[in-house]
Structure formats: C-alpha cells, structure tokens
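A single chain comes next, written as structure tokens; it is the form predicted on its own.
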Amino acid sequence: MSTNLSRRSFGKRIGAAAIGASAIPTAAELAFAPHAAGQGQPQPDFYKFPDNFRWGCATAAYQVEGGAKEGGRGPSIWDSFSHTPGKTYKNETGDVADDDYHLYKEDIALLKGLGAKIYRFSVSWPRIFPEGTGKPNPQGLDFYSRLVDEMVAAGIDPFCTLFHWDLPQALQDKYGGWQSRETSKAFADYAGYVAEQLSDRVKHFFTINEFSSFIDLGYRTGVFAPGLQLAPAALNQTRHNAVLAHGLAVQAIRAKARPGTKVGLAENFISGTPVFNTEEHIKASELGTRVLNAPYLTVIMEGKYMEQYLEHEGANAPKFTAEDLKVISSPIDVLGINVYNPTYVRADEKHGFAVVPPPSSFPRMASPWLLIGPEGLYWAARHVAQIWGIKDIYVTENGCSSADVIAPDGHVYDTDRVMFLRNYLINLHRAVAEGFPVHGYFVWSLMDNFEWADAYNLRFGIYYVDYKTEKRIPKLSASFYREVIRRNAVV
C-alpha cells in the first residue's frame, strides 16, 4: 500500500470514513435488513434426519424405580452399597428415588408429551426373582407388565434392558456374584422368562448395559457395587463370565421370545476417535476399538479374544472354552451404543495405534469425567458398522450433566446441555447421511435420577426432579429435544 498521501488527500480519506460510519445501521436494523438471496435465512432443517429414525428417552431401574421394599422385590448389591457409609455422595441411596414405581403414568405421560415414540427402560432383576433364582415373584412381573401396557397406550415402542447394574444380592452372597459362572447361568434363566412374559409386546430387549462399568468399577477399582478389588487373573474371569451371561441370556430369549423379537446388548465401549481425519489416523482409531474392547464388546462379536489382549494378560487371562466363545458371540440383532465421551487415537509405527490422554484444559460438563467430543459419536457408529457389519444400532444413551438451577421465574435453563445434545446430534446426523445404520436415538436421561456413586450431586436429566416433592419440572433441554422430535432435525 503507498503511503504517499498528502495532508488534503488524507483529510478526505477520513471524512468519508467518518460518513461511512455514521451510514453503520443498528443491530436492530440489521435484524429486520433483508438479505441477499438465500444469505443468512434460516434453515431449521439442514440436519433432517430420515422419516423412520425413531426418538426416545432412557432410565435404568435402580436410579428412578424406588420402592426398594414394595411389591416383593429382594434386596440388590447396590442397595447393600448404597447403604453403607463412605460408598455413595451423603450416602444417599436408592430407596426412593424418583419413585418411578408410583408415578410410571405420569413419566410415560412426560415421554408422550415430548413426542418420543420409544423409551428404553430397564427391569430390575429382584424385582422378578428376590433371590436371583428360584420362583418367580409374580408382583415383579405384573408392575413390569402395567409399565409396558402404559407406554404401548401411549404410542410409545418399549425397549427393555435385562440387567442394568442391580445384581440379586443373594448371588452376590452366594456365588460372588460375576465371579462365577452360575451368576451368568442364573441370568440366563431370568432373561429367558422376563421375555417370554413380555414379547407379546416388548419387541428389543438389550440383555447387559455397559460391561466395562459395573465389572471395572465394581470388581477392579470397587468404586461401584459390590465395591471389589479384584486381582487381575480373577477379574478377567469375572469379565470372561459377564459376557457368557450376555451370550447364554441371547440364546435364552431366542429359545422363549415371540417370533420376530429383536435382541442385543448396550455398550459403552471405547470408540477409538482419530485425533484427525486422515488415513493413518482413522486405521489407528479402527485398531485401537478392536484392541481397547477385547475383553468385552470385540470377543462378542468376534467369537475370539484378540492375541494382543491375551499376550498382555499373560498368566492372568480368562479360562475359557471353544464352546465358551461359541456362546459368548452368539448373533445379535440390534447393537446398542451409550457414548459421552471421545478417546482419542494416533498412529503408532510400534503397536499400530496410541491412546491420546486429553490435556487438563480439555472442555469438560459437571462430571469431571464427562469431556465434550461431539465428533465421538460419529465415530463410534462408523465404527462399529464397518468394523463388525452391525446392519442395527441405536444410539441407546448419550446425554450429560449439568449444574442445574430453578431460575427465578422457575425454569431451569440448562443452555450447556443443550449446547451438548445439539452438537453430539449434528454428528449422529453426519453418520446417518453417510449410509450408516442408526436407526434410533434415546437422551439420557429423561429425568434426573441417582446417578450410582454420584448420588444425588449430578444431574443428566431434561426433565428436573425436586426430591423433596418428586415434582418434574421441564428443562429448556426438554424444549429444545421436544422440537427435535417434532421436526425430526437438529434445531
């Protein structure tokens, strides 16, 4: 640029600046300006996803049910945990909770009035069998039956998880609970009748919800129920157990279920999430799910443990039989995705792939864990559809919590979570325009709840709940989802 202006032509120069500025409109006008063809209009539906994928909400039993005593329900291992001193925030427990078991009509009347067609919910296994085993208790049964008969009223599709996490305490006391494969028998034997009971109208039934959390947590690092520590050779046996109960439990429906019943699992498995796009990377992060999920999800659908999981347990690998990894990988129908958080995945000229540990300023919701990587999701159904051909996902929870507070108008405006859902649902639209099957999308949670060790501290509801008084009060997330659902796109 020449700068060989003379003190005139400058002059000039700024007084026509100074008309220009005085020319700048408001942002008022700006608001009402009109546009140039196309510049700026709003397109509420750019992400439109297809006519048949289907909304919904998620809860698991111990977490909204209450009624811990009522209806002849046996004690399960976390209301033996919860109930112990230190376990749990305040040492708050289940007991009552949202107390679901009362007000299942109004929450199904919530869920309609969003417009959700499906709901996940799941069954509380000594709530059907007190003792694990045994004779069944027919009050279990018929609550669970009125609870099906309340959403299939409402228009609303049932899918039903078979063990979210409340372990029979008396399997607990008996057998070790996962420790043993007479617990995966046993659940066997209850996810057989509970789907023989149900299947005239519950058409998806998921059998185990996230391996990785109530084994990890529960019998490696005890932060969970039953609050074990486990030394690593008895920990990959309980693993190895966990997945024949989810194995033996498919061939179970399979042999008691209404033709054309649809079954599967839910799985937070670790979705290798390439730290960027590029050939290397993405065949880093397809190795490393492989790899990361040996023990769980990949042996399911594999039918074997990878060498790579073996080689680095060494003595302290599970036992197994050929007729173990037989029953173990029987063929599902339906695969269930719970995703939060990405893992980040580079190349590695050494093991092929490497884990990125996220730096200490990664953005993150209210639980420390839960950091914001919306890309994951996308991911974690790509993958799963081109590693291992799942033809049927559904996205079963994807959710975060929130510092929650009833405004002084009484709202509660939890903009980050909608921030959240919004972003993590522009990348489930992104996998379903590239061809890959997800069918279906469930928002943990359709009410806030008690959140296992957590408590009452952290809320992942779109819906608040007042403890005191159980009142449900929406969210602006309920808003924001109910007008997902009506437009059938990202808003």
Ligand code: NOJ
Given for the second form:
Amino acid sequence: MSTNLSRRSFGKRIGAAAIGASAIPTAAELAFAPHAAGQGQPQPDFYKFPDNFRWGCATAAYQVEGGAKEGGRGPSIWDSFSHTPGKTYKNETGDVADDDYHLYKEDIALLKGLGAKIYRFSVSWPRIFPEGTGKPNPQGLDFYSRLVDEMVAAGIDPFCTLFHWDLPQALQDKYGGWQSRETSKAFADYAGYVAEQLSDRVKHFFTINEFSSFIDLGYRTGVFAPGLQLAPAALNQTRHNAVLAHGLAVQAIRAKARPGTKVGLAENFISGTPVFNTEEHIKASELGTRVLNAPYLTVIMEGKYMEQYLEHEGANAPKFTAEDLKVISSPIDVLGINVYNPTYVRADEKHGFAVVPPPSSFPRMASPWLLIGPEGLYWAARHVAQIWGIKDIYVTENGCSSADVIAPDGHVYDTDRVMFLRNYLINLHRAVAEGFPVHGYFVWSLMDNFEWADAYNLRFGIYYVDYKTEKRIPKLSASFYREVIRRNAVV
Ligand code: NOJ
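Switching forms now, from the form predicted on its own to the form predicted in complex with this ligand, please provide the structure.
Let's see the whole complex now, leading with the same chain.
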C-alpha cells in the first residue's frame, strides 16, 4: 500500500465502490452510454477501417413491408405459401410484417440515427407488375420512388435488390415459376423497367438474392415457397433458368439504366473456410469454393459449368446453349456476399478437397443452421477477390438470430449478437487490411422481420420489433453498431 493512501482511506474507497449505489453504473448505463462509462478516457481504436468504408443495414420487401394487398400489389408465391396451413411457424404470414409500407419514413430515420450511409432494400416484383409481366402498376413504383427519396434526403445511398424471393404468383401459375425460361425473360423486363425508373437516384442494383436459398429450399426440399420437390433434372434446369435470368437482367439493366449504374448480384455462395491456414488446406478451400458453387456463382463468374459438376449430374445436367453461357457470365460491376455460417474444408488426396461436417457441439446462434464462424467472412472476401478477381465487393448481409427478450428495464441485451458481429467485423477488418476490395457492409437486419418459414419466431434485427404495436426498440447491438459507425472501427 502506498504511503499516500492510508489503510483507512483505502478501506473507505473500497467500501464506497462496493456499497455506494451512485458509484456503480447500472447495467443500462453501462450498456447504453459506453463513453460515459469510460470516464472520459479515450479508447484506442483498434481495427480502424478506411475513411471511405461504408456502413449500412439490409432488409427485403416481403420480410418487412406488409401492405400485402395495398397499392395494387399482386400476390406473390410467399403470400400463397404462408397462407397454406403448416408451411410457416404458427402459420404466420407477411401480410403486415413490420408495416414498413406505411412506416418507411420512421425506418429511414432509424438508419439515419445509426449513422448508416447505405441501405439495401428490395423491390417487390408483384408491386410493379402484379401479373409478373404486362403493364406496370404506377402505385407500386411510386412507393419505391418515395422510399428512395426519403433515403436520399437522409444522406443514405440506396442499394436495390430486384429479386428477394417474392415471385409473382401469376408466373408460378403460368410457367411453374423458375422452371421455365419464360420467367427468366419476364425478370429481365421487370429489372430493366425498375432500373430505368430509379437509376436517377439508385446507383447500385443487385439482380437476384441467394440462388441456393430460393431454388434449393423452394424447388428441392420444398420448405420455402413454392414448396416443390423436383426431380434432379428438372431442378438443375430450374437452377439454370435462374442464373440465366440474372444474366438477362444484367443486360437489361445496362441497356435501360443511366450510365454509371453498377450492377451485380447478392449471393450466399458456399465459401470454403480452410480447417486451418496451411497452403494445402487453403488450396483445397479455393477448389472447394469453385466446385461447391458450380451451378450458381462459378458459372456466372467463369462462363462455363465445371466438368466435375456436369459429370456428377450426368443425364440430369442442365440443357443449355453456348449463347446461354455468354449471357449468364455477362460482366458484373459489383458482387454482394451474404455471409453467415462457415463451411470448413480440408485437403483431400483423392478429390483435392473435402467438406468437413461440423460436430454437434459446434457453437451456433438461435437458428439451428447458423454456426458461428467469424473467420468465414475473411475467407469469403478473399476467395471472391482471388479466385474470380472481383474488384468491388460489399458484404450485403451478415448478422444473426438471437433469443431476444425485453429486460425488466425495457432494454434488449443481445450480448450474443454483439459478440457475433464484433468477431465477424474483426475478420472483415483483416480482409480489408490485407487489401481485398471490400467497400461496404450491411448488417442483416435493421429490424426483426418475417424470417421466411421461421416467420416471427426468429429475430435477426438490431432493432427489436414489437409486432403488436410495431414499436421498434433499439437492442444493445444497435448501440454497438452506432458506435462502430461513429468510430469507423470495431469496438
Ligand atoms: C439470407 C436472406 O437473404 C434473408 O432473407 C434472411 O432473412 C437471412 N438470410 C437470415 O436467414
């Protein structure tokens, strides 16, 4: 004990700290006023991002909008699916969801409050073309035009996704949806039309979101709309029609949009994460990444189906022309990567790589599929840059579900989501620091929303949504993210 601090005064101080209520910040004070808790001592910013790095949030039309029957919107396959008993958690639907159709100004204000400079939203195809094709519905376009105006007024750059799974029901009825290339052509017409109308203010368009999710879950396992279980040959053809739709849409957007508009796709490609970082496992993870994405991102980037894929599928391989491949691989300006759970890959003598299935003890979030693998974000960015030479990358989705509850003090302490985001962001920082061209990041999601078949059972937002009142309550993760944005660094 130092001579300046007598035994008595030391004891007093300890006692004061231990029992003096005013000396101890409450949990809420600690959580929601972190700089006050720091007593004015500046924290060094580790993991600082470049000045021009852009932070934002993402949502999708069917998951947040509601207003399912308003403004002349036609039905989508998700309306039909969610209204079919037994298809979604407690038979819940997106009829109202977050009511963003009416509350969009409030939601843009939330983004502004976070300091976000980019927002990724999606356009509902059946709002624009209620029948999938034909005459556009001016009220539908007007909604998105107002939404975009609101963003621009808030200093937020809009990033528009054109297909986030809500296919017009009319195209399902008429053509079997993506089973027909008529749907691919209809998609290109719709994409070109929206780009023509909005590209005065929207500078980034993503054609399609997550091929494997809506095709494999919608047409193979049937747990997503339209709930089909196709045989392998028909399934591969459906996959082909979807990547063809992407290519046709890239061309249509280029033809109709203002010069300088950037176009790409947002894909949750399977990114091989090496089991550990040795040359042999890294090489295996690169090969694995190409092979595992053969029907989607690999053919889009390479302009041909890999031999391994065609051989493996044999008589069930898709039928295609050389012209199709050219269209599918139309050059893109930007790639969006949606990054959630890791896929670990190891070197293998026979096949060059092998996927390592996770043990049952692998840590995961509230969604059973959402294994926690922060380094997967580093590898995803590195792979697309190194394998395919992508020069403009955005993380178009990253986030997690958590068993969020409102604490007695009214706050939502989602410490697990903060832990998840912090560790993924540290790995994003590593990718950026090593020079991989990631220029922005969108957290999934701004607010809790309709999580597809899991409906309102799983919450991914950094804002909690009380579905009875539509009140948005910032979670601890919103405070965390606001601070990340403010300091442009992981905190
Ligand atoms: C990816 C999808 O694009 C999004 O719609 C979904 O909510 C999240 N993953 C979480 O599952």
